[in-house]
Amino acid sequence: MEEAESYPPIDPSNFDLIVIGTGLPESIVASAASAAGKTVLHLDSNPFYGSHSASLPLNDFIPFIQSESQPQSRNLTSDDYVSTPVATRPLYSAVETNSYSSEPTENSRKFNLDLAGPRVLLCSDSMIDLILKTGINQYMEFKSVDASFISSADGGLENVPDSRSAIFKNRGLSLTEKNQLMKFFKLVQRHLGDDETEDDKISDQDLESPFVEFLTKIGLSQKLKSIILYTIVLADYDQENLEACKDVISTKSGISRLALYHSSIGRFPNANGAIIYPIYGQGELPQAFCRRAAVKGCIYVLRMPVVAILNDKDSGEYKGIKLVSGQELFSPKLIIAPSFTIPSTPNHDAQVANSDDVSLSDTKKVARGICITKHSLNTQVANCLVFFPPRSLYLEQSTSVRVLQLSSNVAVCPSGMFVTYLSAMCDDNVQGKKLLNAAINALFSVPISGNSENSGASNLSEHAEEKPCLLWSTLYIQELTTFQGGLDSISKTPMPDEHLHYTDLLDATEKIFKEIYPNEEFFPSINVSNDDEGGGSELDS
């Protein structure tokens, strides 16, 4: 009873929508529903906003991903409803942390580490459009990612020639390769142009073919194909091995992604290239949407665990939720974060199907890593991307490894330090750790003391004297289950995906909103007042 009294009662008790979890998808839906005039209650058991999309201090980061989720089994009785206990399951596994210096942990509160890194925003992608449309750019600021690099054949890092000026400045390309790349970019520009003739258009047959085959057909070198496929088009899997490739990119899709990248260059006057990153970390995004939702009337309660779903005793239909305090709240619709499971019971299997069971065959994994150093990967840049295409680290490497280095100028670490995120798609924990360790050994000087795993020998050892020394690192595996099924009244949001961008996550989130409210617009356009609370932003198009 004393525990129940420690939680304040929520008033009112009836809402149009209840949302559990403040991750980015949940926060977007809550904000969109509030904008549509719905009454929304947004709950999170954590003491911070963002859930699995959060940016956390170093000492809070590891306990969060290591935490063991336990099914709630208290306060489940209800006089009027069937109470189905809500359980949570960890999305992370195989957590491995190495500390080679006390300096990072001594400055823990000065770090803002992304749970779902690496992640960036293309200046012309759909998430930026939504940020501008909703006006949440008044709550955020961004910095440019200074450069992109790709692993070279000799083990160094070469600048990605992603624009006309970058092609001319690039010292790693031969004159023939520069001309080939320029011609290819012009071909794409003509194909997408408004005044193109049939002779300028890429044929339908080529558009439906694998992009790698089209690039080969027009005579691009292996090096140029790798640059286009893995640093601009952002392919995950080895496109050269079409039989084994799990996601073959078509020419049509490749051209579309290339066009998005090029349209991102120069969109904003304060962005040097195509890519930007939010100051204080990616966790600022869900917080900004929550802030907008609160302005529209959404009620927020943190540190509030939900212990049960309430169902009608006769029909089994969803009616509401039960809090750890014992309070019962009601809504016709419920949104739950991807870490929640609702076990089915014999009395209402049809209404409370466990959507996780439906989608177990769709489980994929992404290996994620974070490294802290005192020196940049490249002395000329503070914030940069690095790409290791398939087979660039070792012959059996079948997926691309992506790396994002960030500095203190985006307020994610103390001055004089750098945070580097790594990610790679993988089939299992062993493969994932091998991929990340190979990239870490390629980029950093890893002290022997405390280094528990050095699998995946790198072919870049001759550059060891130039590498930043590793101070701290953590590796972990995140599930990428795609949830299918679900209920008419209960929807589960997507978990953080493997991509650098938010496009797929945003598409899935918008789909959830439209399924819940098919007659409502997903964020009507607004005129943002200059008097609204919030700081300035470079996102002024």
Contents of the next structure:
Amino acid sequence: MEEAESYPPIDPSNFDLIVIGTGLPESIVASAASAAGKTVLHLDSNPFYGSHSASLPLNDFIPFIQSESQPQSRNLTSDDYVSTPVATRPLYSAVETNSYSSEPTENSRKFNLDLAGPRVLLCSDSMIDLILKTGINQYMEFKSVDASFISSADGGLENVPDSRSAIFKNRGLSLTEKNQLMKFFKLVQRHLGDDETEDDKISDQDLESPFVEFLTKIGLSQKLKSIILYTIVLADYDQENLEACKDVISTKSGISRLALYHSSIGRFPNANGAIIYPIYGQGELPQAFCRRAAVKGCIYVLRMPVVAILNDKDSGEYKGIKLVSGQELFSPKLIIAPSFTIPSTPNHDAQVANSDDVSLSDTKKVARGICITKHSLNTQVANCLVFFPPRSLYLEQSTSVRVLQLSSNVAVCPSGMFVTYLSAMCDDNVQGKKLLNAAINALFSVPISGNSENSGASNLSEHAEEKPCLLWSTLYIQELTTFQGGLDSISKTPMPDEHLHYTDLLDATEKIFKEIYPNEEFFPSINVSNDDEGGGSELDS
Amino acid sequence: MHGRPRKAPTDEEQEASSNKAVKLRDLQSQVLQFHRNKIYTKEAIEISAKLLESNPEHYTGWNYRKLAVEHLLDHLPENGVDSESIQSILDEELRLVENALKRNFKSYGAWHHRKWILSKGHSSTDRELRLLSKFQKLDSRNFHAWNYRRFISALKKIPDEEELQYTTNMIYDNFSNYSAWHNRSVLLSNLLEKGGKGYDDRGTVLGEEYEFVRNALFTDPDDQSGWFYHLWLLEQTLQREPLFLSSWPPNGSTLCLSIDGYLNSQQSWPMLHFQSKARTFPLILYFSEAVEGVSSSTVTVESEYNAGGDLIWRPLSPKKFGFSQAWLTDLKFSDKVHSLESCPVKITVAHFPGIISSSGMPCSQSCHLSFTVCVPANDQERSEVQTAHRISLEEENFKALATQSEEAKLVHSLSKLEIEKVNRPTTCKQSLETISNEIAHCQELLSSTDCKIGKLTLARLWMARNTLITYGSTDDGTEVHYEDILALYRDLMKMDPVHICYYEDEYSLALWKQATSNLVSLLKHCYQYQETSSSPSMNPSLCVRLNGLSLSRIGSMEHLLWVQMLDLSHNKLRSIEGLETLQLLSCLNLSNNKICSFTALEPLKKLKSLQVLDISNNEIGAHSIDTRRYLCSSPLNHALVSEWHFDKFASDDVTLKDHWDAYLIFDDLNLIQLEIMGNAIVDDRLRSFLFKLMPSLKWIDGESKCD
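Swap state to the form predicted together with its partner chain from the form predicted on its own:
Everything in the complex follows now, all chains and molecules, and the chain you saw is the first one.
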């Protein structure tokens, strides 16, 4: 720990907003507040941008998820205020790392590993719209995710027929299925189209019904339903088991997600499909928002831990923060990253602590994993998605496992290597690990592992030569926190969610901003010099 | 590039465009001036470049550029003729074309100019390929670019296999790309013709293509480009050598030439008779498709008594120049033969190679047929002039054939006289399998998708299958019921009323085939004609009645070459193309159809035996604009078949001017009786005009000439 004297003093000491943590939601709020003309101070105790949305070198990755910085226990006293110490709680658990080769760790700095992988952008999603609207695309570059695969019944990978030409090219579907799928796509197009003929519209009753029932009703095969639900609509839970399913997707939202997917295809002439990924990793995104915030006057201080919250002695109201340097800073509003816990103060109702407790017991979890290999899952493509729909790995599999393989062409790993992210929703650590391990076994050959002997041994021997061999892997469980409304002047941002895209996280972030600044526009439109060119030049061709 | 709505120009836009027009006119007149005076100075050439860059459609401008380039190349300094200076002249042209194309992708003149420069052989074809891939990315369907691509790939000698792979990639990108599918068909035709490695087995290659396009058809059955390619594939599968199908006189028959049409009681069935004054009769050969090359060198006729030397063969229904399904020649027996009892005639079709279908397939297997001709010894006995009487086509005069009637026996005997199928090349089993396979897939598609082009394809496939089976050897399986095909077309007429005429025509062909494809079914349409009031000495005539069937066009004449009396009334006939094959026809009923001009009757001009014609209750003259009217030879074009005999009419007779199209048709006919009422055009002046035109004509609409 560095000496307090080495921390520079911050001037001024009063801000409209102080933001602690540079994760994506914090960065977006900081940027939005700066854009709205607020004076903003943005702090992070880490030496890097991104917090839980960061992309880290391999050797920094495990330490980060294994230990969050501990509460600072000095200089806590304050003369004029009640000082409540700030603590952090671990949001990652059950970290399990296997290293089968020293090559990845030797090239640690050539990796940019996402903490919250797998995650991608759909070319038409609201995050891309925001990126274009704010002009931060000038700080970033993207590349196409070339292909999506779904695990087939025989354990192989089949291309996801997500567009007209993909259906045409697909080898896994029967002719009738091709016909049905395209017909369904057209049905959705007509439903969303401008032609106001009633015949073309899906009935209200159908729109309210579960999507899976609608798909069954129009006669799609099991395989097609699976493809639509888990690879395009991106459902998390088994939709076929309506009683047990925690998130039943209605036809209405299924169709709007499908439409989003389809409008993503061809939005940018130099993107192959619907999906893109930022070069140098997801961590570029919070950084880009921070850069824009800085342009608008936001002050940035990294490596600056916050040790306490300052409350008014009488009212107990939030007044400011105390830094590790001992400096006290004040703002009417405070945003804190999700890992912080604020114990109840004597003067203050214990609501914050309570809400944390509630969320702890109720928290959903997401199992995440990273695998490093020297070969691609599919020799034809460098960057791709793989989906294991519920029940495809084993009978009790109740959530979808999603996999994103990235290559060195998005600068996340040394050339010749591949980084593969996996994730799945789970109730507990055991279930989560089981899901990811099953997917890993289906995709990779795992050196000297007891696992490979029993489960799916025949599969393994069959595909043993084709499967990439694992060099390094880690599995961990991440807690999910949801934004449940701000507490007085302090708002806590959510953790990166279980989704493959940023849409929900962005919605939650906008909500936070609206709550603290109800009268301000979330990024007022500025005349960004022609949108189209910005979009077109956005991707590296 | 497609489906962009047009917007009305604003005032400013209008003003800008009129300013532009002034500038363009100025440039244009300057360039024309240079062109006329052969000025090829640097300034002049620059001005022409300006013109072409803003208006790439200026053809004279491009031509001027070509002359200028030739001029510059010719006037290079003697010592300085190096490839570099040539290069710089040509590069300037390429740059100009590129700018012109930026303005208009689809400028024929610009693309052509580029080809012209490239064909000089000094420019890099690699550069052109790069340019093309840029163009084709922007508009993958632009046929100019595809056309240019073919030009460049030929110039660069890129193997067809490579270009085929290129089309595969383009189709993978977006399969609604007619240009890509078309290029594919061109390349495959070349590859199959050469038969190189991987392309020697036609059936396998086509099979793979069927599978490839099937994915497109199932993915989006409403997209037409795949179906067009499928149609091309179907054509390739059905491509086979043309077959000689039937003849008149039929193989094995005995033909009796008579003067008057009365049968000699001693003559027994099966015997055909033909009324002939000049001892000539037509010999007709009928093929499975239009062929060329029927001549005395490909068809030999052996008969001692044939008076003429080499026979002259004439195509009867020239659909494409020089090609015809039916071929005609006249056999003439010498007058010196007075009492000839029977004269055998032997004919060998395709004795020597040379008969070729319009798709280039040769008729390779020769086919023999023979018949006997009787020339009655006493053909001078009967008086030549019969008192002709008016034929009444009233319903009461027709009787269905009794199974044991002489006529029924005749029809049956005709059915035995078909050309032996044994002589035909066996059907390619593979073709039939391919068609059956496609039928199964088409039915699968239609089971879940109501798709008009799929239905049309199924109907075509069924027809193709029936054709393969009927023209093939006997053990090829059973035909599809024509009823099913007809039901599909009826369906299509309802689904897609815009194209109803096409469906009606296809429906007619199928119905025609159903009615006439074999003589057993034809028998149901054969009637005996005998006027109740006529003298008993008058022999009953055989009449084929295909009336009231909603036919809109005429089909295959394979089994009808013998017909002399034909009733096509109460149909929807718009055209009678094909009737010219029935050289024996003497009585034709076309009443109550949809014929809307005299020119539509042009096929009748070839029917020398036609005496009775009923075209009453049609639509001749009912439409103010008759699109077909000028599709025939007329005073307005110079392709006159016969000369005009204006002298028949007084020079002040205005009727000729009004009725030149009637003149054109009827001048060649020798009608005795004509029913024409119920057409908008008919009036007394037309009637008197027709009487004047045809001296042989006795009645028009029941009124005789004398009245």
